[in-house]
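Next comes just one chain, in structure tokens: the form predicted alone.
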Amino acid sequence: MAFSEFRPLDEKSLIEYIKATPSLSSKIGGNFDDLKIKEVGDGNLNFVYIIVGTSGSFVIKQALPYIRCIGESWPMTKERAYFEALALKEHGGLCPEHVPEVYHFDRTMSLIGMRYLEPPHIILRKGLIAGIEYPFLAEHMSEYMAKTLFFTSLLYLSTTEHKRAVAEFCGNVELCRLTEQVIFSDPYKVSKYNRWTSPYLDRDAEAVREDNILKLEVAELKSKFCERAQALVHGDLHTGSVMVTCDSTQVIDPEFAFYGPMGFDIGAFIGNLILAFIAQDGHADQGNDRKIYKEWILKTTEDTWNLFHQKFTALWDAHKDGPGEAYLPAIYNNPELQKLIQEKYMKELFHDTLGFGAAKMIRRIVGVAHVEDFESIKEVSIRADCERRALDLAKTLLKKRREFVSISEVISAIKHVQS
């Protein structure tokens, strides 16, 4: 069976496809007899193969040319896996511990395989709403965005290697183009995709729409989100795209992977943190209350901007001599002046995470696709009156960010709408 263009592959053909790929046959051992073949893909876009035999195991990713859950109305371009598998492999080579490597890439197929995160991993948006800890999360994802967010920038490449990376990651354009619709435009307009928990939010969706001061901050993230080069960003850095297990954690699903703003993949991160924290008290119930979870949440978001920030500026300190021409050193040749610049960086990065973190909360609350969270609580009253706590929360957070000195404020800011 030729696999010289593209098409959509089911259980039968994808044996044939491995049978004819040695860098996937040789994992599991040339052994077709006993595979198990499972489709996951519970995603908005892929189709998500796991395969598993006795002597090993992998995962088929492969991208459609539409919107799956959509369907072919919203087509989408198939060149998202090669910047998917690109992203991979790049992060994968600046923090291995955090990334599942990829044993083969097919742009004709818009295939990758990779490595398969074997039970116990879930992913990690399941296990929040399970009200599961995992001690290591801060950890570990600080170390992934410190790591991959540094080394991509201009303070460690120099401006021809950045530029050349730019370049080549420009061509994801279609999936920045989605993004900028879903997150920046639609919740701001009436969209035929939008959609919130109505009548509950009726007006609150409507007040989203009329409320100028917000759409002038969303302008201004909009444009550093186009225009700003700033590093390698996953792009979609949710706790959907987070598999865990209480010592491990690895970030998947980086289709969107461009180089923008580096607060759009923290702010995303601890912009779902804060959305599994408000969701809990519809989780509870007489057997947990969820209070002690909360504050494990609340702790989890806190330490990762911490342990970011202190990752972050000793991977700087650590190369300011080195080749990255953000700073030269014939520049900022004095300790003062470092410590300056390093300052008023970090500031403007923090108050970026926390106006992108915001956008990706109301995109999720009155926009197109909403997050498990809240969509698992099935009293609607209920699940309504924690969507509206967080959007409220959401447009705090993103026309005051600047007014916000440190995360222990904003931790604050989180309390104050539980009271």
Second form
There are 2 protein chains.
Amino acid sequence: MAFSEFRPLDEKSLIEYIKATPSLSSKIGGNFDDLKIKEVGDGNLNFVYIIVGTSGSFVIKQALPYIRCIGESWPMTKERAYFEALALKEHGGLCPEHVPEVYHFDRTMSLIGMRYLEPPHIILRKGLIAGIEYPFLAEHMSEYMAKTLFFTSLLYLSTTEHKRAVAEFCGNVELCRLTEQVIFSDPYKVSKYNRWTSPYLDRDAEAVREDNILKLEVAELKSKFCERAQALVHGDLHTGSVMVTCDSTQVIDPEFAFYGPMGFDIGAFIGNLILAFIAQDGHADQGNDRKIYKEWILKTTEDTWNLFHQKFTALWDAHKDGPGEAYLPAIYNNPELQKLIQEKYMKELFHDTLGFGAAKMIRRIVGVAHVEDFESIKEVSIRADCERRALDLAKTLLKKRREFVSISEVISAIKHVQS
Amino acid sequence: MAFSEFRPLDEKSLIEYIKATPSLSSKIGGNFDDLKIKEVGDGNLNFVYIIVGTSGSFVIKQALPYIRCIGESWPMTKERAYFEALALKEHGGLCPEHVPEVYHFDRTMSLIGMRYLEPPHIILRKGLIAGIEYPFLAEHMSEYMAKTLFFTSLLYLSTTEHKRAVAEFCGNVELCRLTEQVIFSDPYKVSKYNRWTSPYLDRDAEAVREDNILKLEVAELKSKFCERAQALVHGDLHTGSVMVTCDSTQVIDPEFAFYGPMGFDIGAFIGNLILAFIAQDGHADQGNDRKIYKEWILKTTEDTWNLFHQKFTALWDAHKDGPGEAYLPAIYNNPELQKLIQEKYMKELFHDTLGFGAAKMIRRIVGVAHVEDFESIKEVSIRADCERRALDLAKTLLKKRREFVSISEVISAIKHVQS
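Can you give me the structure for the form predicted in complex with another copy of the chain, which would complement the form predicted alone we have just seen?
Expanding to the full complex; the earlier chain stays at the top.
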């Protein structure tokens, strides 16, 4: 059964769909007798079904033509599923160890069939709130970012391949517009979607809207986001887009993927680790003061950047005679110059990372979408206090990002915001 | 007669083609009796025919699948005609007073029918070599650049329109690659296409290839060229792409058009004016020392930037509540902030302009394509001397561009290179 036009699936039609789709039914050995189906979409945008049979399992993700959590009043193209599938396949090809495999894609139905990340996989954000250490997190995330960003940039691609891919992902414009609105615009103006812990943060939210220098810097970041096609970024790489176990790290949900600035991804991840760090004070109790865990988050933040730097430049060195057309070996032909080039490139990327990371933090405190790290702090005055410290740090990181020379200086700044 | 596949036209088949094309034959009143046809393509890439009848005229430009001046050994997609026609129509719609009208476009034949720029129109470069003053040149070129660049940027376009257009012009990748090669790569490495006035400039050409700091800065410009989709640029806006009379200024040949950094266009024009200025010493003779003319070129260079700045910011002010999504009025909501934003934007654009302008100068001295301004200086030692001074100035402008605060400082630097 091929559906000739889009319709949202329910549990019943889902089974019919699977029966008619060999690439899916084969995953469960064609056995429909004791199939377990569970709708688990706790995100904002889609339906997600887990299908588990006796001999296999998979996940079905279907995009709806609006933002699920807000409803039909906020329409959103279901074509985003096409770009999500494309990015999963592209990034999965480059880094299969940290991207779930795509089994099936149906553009008409905006439907992706993919690997089910079986228990004990949980959303990283929930693990961070629970205080669970993931010893390989920095290693894995730096590996994922280094590979996906390096191999889709002009450091590896020819101009021809790069422009073709840029053109294709320009089609994901509606999701780019959503990012522009919720990250770079709404938090800096009055918007009906904004919210914050009121009345505690009323004055803080107002201060964001009245900060000329902050708005000047945010404009520069927005301009890079809109105009600079540096690499195929995930586009929404916060700690809710990562599933983890002790030894597995899987990046999901790249429906915002497009060719944009690399720092947007690295910043999203690091910015959300910083939020997780600051929120720990709200999760501390008599049984666990979270001090050791906070040290682990800081170490993971620092390691993520340092390992990314190391892996990314190692890929660059390994492929400097490859197809990439940014720095031709015949021009960049001596070790001193190669060192200068890399230092300049990585310095700009570091400052982009801090800027975008800070912008992601700010929007989680005074914009439409908040994070469970803070939302789960029951005592509202404690929550507001954590949020204010995160907001103040983010403003500093964003405005002074060019003054930071290394990630260890950033870690020091984070330590200084302790209550 | 519609040709179902591409074939290069000669004078005979050209007439058949015109007869079968109402939008062209109507331009000459359907009268083929005393038609004058002249092939005038003195450029590097195409055939150009002028068709003049008793009651009208037009030009036919046909792209061939290779670079004409080098021959079939350097293939080049004839699809460039599509992007040229698209850019002519787009820029013509925005600034009809300085862009010739397109009457007809045939994608299969890679053929554009357009307004014939009748005598006394000549190529601006030739006018500059001849020492002719064009009193409206700065006014007209600043108008053209302000309008075409402003209205195709995110200062005026919505993200949706911008990304759609960016995607389309990604198709012009072969021409972008050619630019990358001849401007940002070949001059900085050994290449069989490079040439210079030898042996005079042998050491100078070598110095360019050995200058680490220069190559570091060129890499930054190349990265902007490849990654930053700021506006629909002409892509080849030197003084050979402008036709002039005393009171008319017409920009032609946008076959390199794509979404790139605005400074690439402004720099191309200003860089070539500077070349024209320095070449004057080679054209001076007992009858005319060219001193007054050199003053006029400097004044025109200075006016071009200042008028561009004035017109561009005026368009910005006039449309700040328009569809452009870069700086939403609800965020950039006070005069002080608006001033900060514009100053920051225009400062970066100024430095881009100097950088790209300098890169364009360098490639005309040690790269594949030279300029008639220098080539027409018969005494080779004088030519070499002019070229060396231009090269040294360009290296300074490129490496120190961020130290220049105003165009008048640039003019001072140009004056200092007098022999």
